[in-house]
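Okay, so here's just one chain, in structure tokens, the form predicted alone.
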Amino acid sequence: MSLDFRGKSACVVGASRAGIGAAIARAFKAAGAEVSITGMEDAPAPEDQGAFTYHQLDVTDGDAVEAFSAGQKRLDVLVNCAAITERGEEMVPDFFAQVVDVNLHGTFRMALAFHPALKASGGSVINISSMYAGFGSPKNPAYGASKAAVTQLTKSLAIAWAGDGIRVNAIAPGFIVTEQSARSRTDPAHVAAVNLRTPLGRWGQPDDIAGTALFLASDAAQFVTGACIPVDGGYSIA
């Protein structure tokens, strides 16, 4: 039950800037597995450029998604990382709209054009959610909403493909330190805010979350599906 995915295939939708879907395709690159990569930029963050299979993808264009999985052979991990947010702007209902077609229907889009290749491999889903899911979010009302949805949505697919050998967990990061969460990071009341509340004492890293995929991925949750996993530090049990 080792963390050795040599001989595996996987997908990061959504890494191609510095945060958690990119330290997610570099760990499961250094455990062994082919990895591509996903996002909606020409190409991906320059330290990244070169070490994985890039393609230009939005996942609210139904016929690009199909395309793209269509032209994949095999897969065996599928993570969904796709995810806008703008703090503080979310109460406009076309921008709301948006921030739920790309986190929820995205996320939807992506776990069902790979359904038959998962089920082929007995692969896993991977969906990341947010302690926002289970919080009220003033400033990102949109953004809560959805995430809150993938929970959701993790749950009911964990049942649907079952009995296709498909598991289907999520992952729920606190307050980590990404190029997204740049903006609330300007605010220095907010940073000691969350340095406070969290048990840990610390804003977390996108690393902080790698293992974790990891591990939902492997052999050693062969018994896990259809859970959400909390890494914040502690912050959701303060």
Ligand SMILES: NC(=O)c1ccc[n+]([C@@H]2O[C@H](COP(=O)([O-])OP(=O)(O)OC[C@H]3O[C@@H](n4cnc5c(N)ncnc54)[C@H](O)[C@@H]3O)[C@@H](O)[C@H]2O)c1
The other form holds:
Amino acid sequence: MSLDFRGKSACVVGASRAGIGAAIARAFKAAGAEVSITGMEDAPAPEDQGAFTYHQLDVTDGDAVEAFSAGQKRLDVLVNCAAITERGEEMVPDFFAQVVDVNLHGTFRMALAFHPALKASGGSVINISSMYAGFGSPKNPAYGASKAAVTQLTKSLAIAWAGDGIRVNAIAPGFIVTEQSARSRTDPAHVAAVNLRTPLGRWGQPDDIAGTALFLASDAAQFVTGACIPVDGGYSIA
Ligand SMILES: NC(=O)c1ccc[n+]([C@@H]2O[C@H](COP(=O)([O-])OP(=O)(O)OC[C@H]3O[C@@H](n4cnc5c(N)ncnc54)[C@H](O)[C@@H]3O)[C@@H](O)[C@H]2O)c1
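Can you switch from the form predicted alone and show the form predicted in complex with this ligand instead?
What follows is the entire complex, opening with the chain shown before.
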């Protein structure tokens, strides 16, 4: 058992902003995998340009998702990282629906589109959920609901596709320093409160998530499916 992904191919969806997706993509590449990444931006973050095959892909566009999956020859690992949230804006029904469309339906669309390829390779899916799948989130009700649903969907797909040899797991990150959390990190009291409550005493970095993604996709996790692993420095148990 090892974290050697030579000869394997991975696709990380939502890896264009040097956040969690990009850290996971770099880890798979360092472990020998052939890695493609996607995102909404025209191009990936400057440090990742040229490092990966990049596809601009909106996960709410079903036709585009189908065309993208049809163009991939083989896939061993699908990582669903694409998500949006906007603190304080999610009580607006149209925006609520958009958040759910990207975070939940987008995850489902991508998994479904790659189901045949993953079945052929005996591959695995890793969905990036959130600690907010389990907490109430008054400023981000759509985000919390969508992530709870992603965790639940992970369990359902794990059972549905076990017979196809596909494992489906999730990761629930805690507070991580990325563009998505940039606005909340402008509040020094919030930054300090997170540090104080987190048993490991700090915010997470994108790289903190990557090891768990490698483990879940590896043979070391061959009997793990339907799981959602918290990677939050202990915040959710404190
Ligand atoms: N940052 C955190 O504190 C934190 C905590 C828990 C969970 N997460 C989750 O981790 C994942 C990565 O988050 P991040 O902080 O790196 O975010 P990020 O904002 O840096 O990256 C989000 C990615 O999603 C893509 N995206 C957005 N809308 C899309 C759409 N319609 N179609 C396709 N792609 C789209 C963006 O292009 C980008 O690549 C997300 O699922 C997020 O919810 C983040």
